[in-house]
Amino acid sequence: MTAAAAPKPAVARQAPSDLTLTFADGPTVRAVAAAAADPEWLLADRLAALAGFEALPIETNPLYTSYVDLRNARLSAVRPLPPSARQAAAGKAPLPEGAAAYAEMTENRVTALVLSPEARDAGVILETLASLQARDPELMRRLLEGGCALPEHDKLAQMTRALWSDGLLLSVPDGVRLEQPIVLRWAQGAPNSALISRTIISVGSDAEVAVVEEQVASAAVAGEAQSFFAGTTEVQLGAGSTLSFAGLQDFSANQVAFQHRSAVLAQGATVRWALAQLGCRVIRSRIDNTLDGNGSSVEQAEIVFGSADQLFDLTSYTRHVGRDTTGNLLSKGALSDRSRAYMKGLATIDLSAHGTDSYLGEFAMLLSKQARSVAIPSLEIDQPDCRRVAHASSVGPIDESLLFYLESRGLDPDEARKFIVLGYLEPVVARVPLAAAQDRLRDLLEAKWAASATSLPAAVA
């Protein structure tokens, strides 16, 4: 009789304090500032952010602290990439079909930066932050000093503020309404590298623009060593303006990524977020919306499709400050294999926010018996005079009645499950403003489905 094989030891859970980034310190911050030839005010801003990073816990909300899990993030060997060279011949790159402008960053190199004649004639600016510093240092200071729209109590946002080496500025003047979207692309994945970047979007009054952001694996991905991406999108919207932002994240399976997206809205402004999270070993995404102006609104939809042992940690904060503001926020996850998703959201209605209409929904579909999800929608209401304040959540397997209905119409079980899952995630796909990016997202979801489909029969048996 042979002895039973010893069970494989589980990976030890990392506590919230066990963030393994070893380069987030004063000498590294000063080295980054020196390499970029930062002025004194910017070095002081970086050091203030570093102090915040060192003082803050990784999660300040006690509701969410139990759901910080970093066991698959192994970043002790990661080192930040140096700042990119100054734009070089990036303007020679071709403009994608159907786009008004295009910027591409590959690792720490600017590989594309081009505007259409229509966008340039309208006064749209798309440039690196290094170029902005050389061209208009006072504007650079007004935009960045104090952290722009980044949440001051978020540890990881302050880390990015302290250590960023590359970044982009998109500025749309008052009254400009672009019919075609602007495409921003980040490609990264070199082993043990860290790309830390900031994107500043400034939209003037009565302006309208759509942005498609793609985060993809670069050709440098190799082996098992992890790489790290920390990126922000910091938005300031003028009165009556509209921003439609579609984000597609499809990094490699060896990537760890921290995202921060934040928007401050003036009177009558609207921001529409449509975000898809497909890649990464560990992804932490946080969205902050501040509805300062009366009549401002946010529409937000974020989806994840998990496989293997991916971890998705999604947090959303929306603060209603002005009167008659509207928030409609939705998170959806489809999870197979051993993947996990934490979906956490908080809508805060200030005392000044009369007439608020706010909805927060978080839903997860479990496609295997090993998949796990937690949904924690929450409300904090100081103003009882609201039109509507509501939240909802659910976590469970595919609805058997839907399967029965589709199978009764002649579909085989696998096709029925596929239609249910992909249709469940369609709300984000349909909001992508560039046809080529929309088609690419559908292809990626189809590929995710094909890769995970073998685990589905056991989940519904």
The other form holds:
Amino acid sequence: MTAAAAPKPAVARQAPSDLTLTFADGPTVRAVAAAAADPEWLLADRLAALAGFEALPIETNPLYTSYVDLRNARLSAVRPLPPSARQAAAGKAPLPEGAAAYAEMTENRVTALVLSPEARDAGVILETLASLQARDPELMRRLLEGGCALPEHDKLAQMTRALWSDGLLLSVPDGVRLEQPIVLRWAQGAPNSALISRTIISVGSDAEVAVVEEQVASAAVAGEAQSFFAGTTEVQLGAGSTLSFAGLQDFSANQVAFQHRSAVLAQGATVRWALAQLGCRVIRSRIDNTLDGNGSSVEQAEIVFGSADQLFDLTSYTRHVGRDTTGNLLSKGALSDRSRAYMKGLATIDLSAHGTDSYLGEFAMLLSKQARSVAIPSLEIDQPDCRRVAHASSVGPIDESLLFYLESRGLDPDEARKFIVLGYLEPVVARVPLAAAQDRLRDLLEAKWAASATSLPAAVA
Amino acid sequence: MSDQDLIIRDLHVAPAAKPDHEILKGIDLAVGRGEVHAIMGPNGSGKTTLAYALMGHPAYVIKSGKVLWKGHDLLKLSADKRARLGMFLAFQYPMAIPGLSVASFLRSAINARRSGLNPDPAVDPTDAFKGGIPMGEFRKLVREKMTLLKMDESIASRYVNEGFSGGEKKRLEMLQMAVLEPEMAILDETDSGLDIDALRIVAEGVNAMLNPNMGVLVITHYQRLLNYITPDTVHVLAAGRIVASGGKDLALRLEDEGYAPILAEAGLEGEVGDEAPDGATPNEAAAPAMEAAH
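Form predicted in complex with its partner chain, following the form predicted alone:
Expanding to the full complex; the earlier chain stays at the top.
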């Protein structure tokens, strides 16, 4: 080193498993509870979660411990937003075309909360957890106490349970079948802010509902400082009910997000997850499906389109408990630049789960030489009397022979790659239950393609 | 001979993975507009290699030789440019493209073909809203060609070749050929995997497409297809060389006698079959990983 070299600013060395959040502590939990005027049981629930958070390692599954990397999550300056203030105009926000209800959170403000007259007349409830607490404290306690279906051994899930300050309840009564989807929208991105929330979805027996959840960058995104989002989707499905849930995550490149989604299914219930992950610097997502009821089923399709130095850390746990349950889970990633995806999945077949049909597939297409992906599908089978239990995975570049096929029809290599990559991700797009959201997702994928294709060296892929 | 003929001169081709192992060892061939040439040959003789090399498959390298067509040194053009110039390859094993509908694929291919070697920047072949063939004209054209090939219109909204039967794949190849109106069509074992009825429909479709502006190279194992599509010339490819050429009678003679006598005349006993095992094409090995991905 020469004497003229400027000294580098000292950056604290961060290990891959270091979570740099500084506010996950007792005083903050008590402050959040006080600000929300929590009942005692809720404060106790938060403190129990905090104890879990403090005791747990970042990853408890020994298969996955080497695939945690939070080094790009620089959260030491992040502070939680105070609990939401409901905007007076929220109830007058326009309902998106074709939607039955709409809730929008912008940073910590409830900026829309509206139901169509049909949904309201059918008894559908969409409200903040603060208004649920005021309206029906007993129901609130039944839905939330004990962490509900949040995974007990997940450090970050327990962090969310300890510190959440905003939340939504969607409740669909027994037998109500809504034709139009419900739209939930989270817009966040103010530098150094943290939004921590829970969303509870309760679907009554024989009810049917579709939800489109959008997580997007707010207008407040600025500069290099990161913002932090932690959110849940906690679903209880009654007998014979169906939930189709489309989640579209397109936060800014300075966002760090932890998502926890869980579904507990009664007899004959069905949940369909269609999830698209496009945004964030670091996103860690976990899905827990519990197929309790006989004949219940989960269909899960998740796509990732990565660019720059994004990291997508995705885990799903599916537990077959009832008889004749079905799991069909598919994760697909397309990764350009230096982006990375960890796709981890575990299907567990309990001794009680006779007649299980379980499939778990994890695939990644690498669009640049620096892109990386790891696919770790695994199975734990205690009941051998199954219809099918299978997993599959592959990670590799675009298949040259697919490219040649399209090029032989006159498409230039870029056009051919675009068709292959967007086509590869299309199965999730096709499952989004609202035309406008589907178009938006297609546009986002196209835009992301256009942005990443320009940075792609011609010789690669 | 005119510069409109496809002229192949002393073409030597090897797999990119084994560049010292020549599969084609000096092919000379000329196919004029309006002519139908058949290439027959035993397994492993290099038939599919010839088709891929003419179309520009990246798994093959040209060791030496020239291919001239329409005033271009064809081997200097990428596969997409060859297609835009009017060359078409009907694949023996068409690839499945999950998530891409047949309709979008056909529309893009038509737009690319019609734009030729100097594409109009205002037309994006992958975007239905950026120029190109008007939707009404496109629908009419596809419907007309589907009728010709007795295809069900519902195929237009399915993903390209995904979950298609062998026969459906081959018909989709013929549909592409019909809408793209190539000036040089290479049919690689289009008869394989077809039942007798499907074979007749496909062959009738090809016959209806024949025109004085298009040269055709039909690659086949069996004489069967040539009962329907009458070749002007039949060539026998063995051990990487054309060892015999003749009229339609040559195909009939092969049907009667097998390849042995002709190979013996060429002094080639026991020399065939040094290609990849079972004539396997490189895409077969690479395909399953992606096909499983849905």
